[in-house]
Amino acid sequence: MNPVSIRDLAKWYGEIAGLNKVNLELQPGIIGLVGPNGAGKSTLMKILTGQLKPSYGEALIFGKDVWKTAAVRRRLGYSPEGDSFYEDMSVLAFVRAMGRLCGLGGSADAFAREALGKTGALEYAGKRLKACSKGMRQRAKLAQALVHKPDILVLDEPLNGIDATGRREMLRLFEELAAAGATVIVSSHILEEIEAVTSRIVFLAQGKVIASGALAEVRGLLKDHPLKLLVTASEPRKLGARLLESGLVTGIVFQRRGGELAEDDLVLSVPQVESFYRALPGLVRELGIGIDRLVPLDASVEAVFGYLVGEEMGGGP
């Protein structure tokens, strides 16, 4: 049984569709939710955590409807995007109180200290929340989501306000939790960092799932958008001519690293990526040249999402 099953889920705000017939099956691992403002990410998260009642369909946690079954919500941890603290509480008191609300009783203090240790917040456990920086408050929110050791974590912009070193620490924590069997659902605008740790990405636009899967799989489905590859080769013109002759590329631009036109690098438009990668080693040996660098230029989450939205709206990226 999958930890999360979303079936025909819809949420209407008057005449506006926050979600429109969303279907998803989520397994343990790190799942990234990607979409512009108004795409439905927060609505989906609030339904998953039992804060919003769906207009249609259901969200199941381990086979139980999260709206109808209060007990199953104990298996969830949630860190919202916005802050809503009792500002005079200390960080430890806040996390401990949330643990007690989750039913930890007398164990809440020990669990709270453990959660604060995991998020790097234990050193300022006695500090009042009103005196905490944005990054400290984010760590406290994450700690309260972890305090009862849930099977599923729903995290809305958890990296916002945390410095680069702190974000790396949080991403390592997400990986550790996923490796231990948790399902970690993360919405973040820091796409280049999230894509490095996600096992699956769900792309949302206008309340609908427009694509879902591993990033490479989703990129491979975009047949109308050839992959752009940057290649540094010892004899770029020789390689470029042979690639055009073979039909493996549909376009070539010669480019200097500084941006001026030259033939130091090749930017290739590759329509069939798998065929290209299979054929390239043989072509290189045939030509007797060397390749120093081969880098996809538009295979990031941001680029793929731009293509997907363009297709969804009936236009280009």
Given for the second form:
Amino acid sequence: MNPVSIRDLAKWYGEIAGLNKVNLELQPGIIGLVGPNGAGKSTLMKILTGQLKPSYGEALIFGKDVWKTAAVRRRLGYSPEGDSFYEDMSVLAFVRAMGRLCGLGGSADAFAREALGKTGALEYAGKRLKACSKGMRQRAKLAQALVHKPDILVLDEPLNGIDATGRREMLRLFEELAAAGATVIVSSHILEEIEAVTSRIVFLAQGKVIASGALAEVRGLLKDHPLKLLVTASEPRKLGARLLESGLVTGIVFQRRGGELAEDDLVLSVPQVESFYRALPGLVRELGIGIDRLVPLDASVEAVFGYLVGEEMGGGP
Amino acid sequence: MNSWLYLFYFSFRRQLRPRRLVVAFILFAVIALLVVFRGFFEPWEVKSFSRWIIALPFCRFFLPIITLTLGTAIIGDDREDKTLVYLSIRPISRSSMYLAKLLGSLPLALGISLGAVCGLCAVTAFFGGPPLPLSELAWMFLPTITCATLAYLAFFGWLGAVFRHATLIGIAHVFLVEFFMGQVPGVLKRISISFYVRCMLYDAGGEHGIGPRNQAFFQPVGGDEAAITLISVAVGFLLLGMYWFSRREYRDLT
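For the form predicted together with the partner chain instead of the form predicted on its own, what are the coordinates?
The complete assembly is shown below, putting the previous chain first.
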């Protein structure tokens, strides 16, 4: 049984569709939720955590409807995007209280300290939340989501307000949790950071899932947007001519460096990525040239998302 | 069950905000000053104390205002502070969450209302008090105040679950329905909680001559009937609040 199953999910706010026919099966690991403002990420997360009722369809956590079955929320941890707290409580008291609300009882204190340790917030456990910086508050919010060791973590913009070092620590923590078998659903507008920890992405736009799966697979499906590969070769013209002749590339552009044409850098448009990678070593041997660098230019989450949204809107990115 | 019990305790602790206690103390002090002031000029009788202190400023002003403050805060505080999200994601059903929160505010509501009525009886006893032992005087009012507190708290709790600006609606209700409509002739006043509170009060103090000034105009119901009505109102609005809260989506959670 998948930890998260979403079937034909729709959420309407009056006449506006917050989500429309969303179907997803999420397995343990890190899943990135990507989409512009108003795409439906927060609505999806709120439905997944039982805060909102679907207008149609269902959101199942380990096979149980999360809106109707309160007990299943014990297996969920949620860190909301908003910066609201019980301001007069200390960080430790807040996380401990949230643990006790999850049924931890007398062990809540130990669990709270452990969660604060994981999020790097233990050193200011005694500080009142209203006196904490944005980064500290973000860590406290993450700690309350982790305190009861849930199987599924839903994190809405968890890296907001955390400095670069802190963000790296958090991403490492998400990786550790996923490695331990948790399902970590993360939304973030910092796409490179999502990309750094997962290749499993759900792309949302206008309330719909426009693509989901491994990033490379999704990129491979974008037939109208051949992959752009930067190649630095010892004899670029020779290589370019051979690639065009073989039909492995549909276009070649010389890469500019600081306004100058760099003779040894080529940007290739590759329609069939797998065929290209299979054929390239043979071609290089045949031509007797060397390749110093081979870098995809538009396979990042951001680039793929740009293409997807462009297609969804009926145009280019 | 652990979670529910903790939510009950947590809600109780959250209600103990100094600002709220200060408001209750100021209102109590104002009424107590009235007791002291009049006690200097004229000794209190059970009847006069009941009419001019308990029935009027206490039951129709102090009690509704205090229960309004506490009742609308049951859900309203968390909505206003946007902390309801931290409760709604816990493994506690919405209806039992509402129950825990309402019950969590009950000890404070009862503590303030019963404490205040006992305090006023004590102040009266000290300043020109009626010829009745303090405990007997207080005991005469306690069942009425208990039922009234339960009914008002459940009503204002429901109001807080339904409306975002429940405090304003509650204040309008206190003045229009509880105060104004409670004065009109006929059966219309029976939709106000204050009518049944006064009926219980008149029934409890009947032997001391406590009663409506105009029986035919007021048309009271019996004390038992009034008590049953108040308890029914409390249970009814509690169940309504639980149902409402379990069905309602709060989009302004965060």
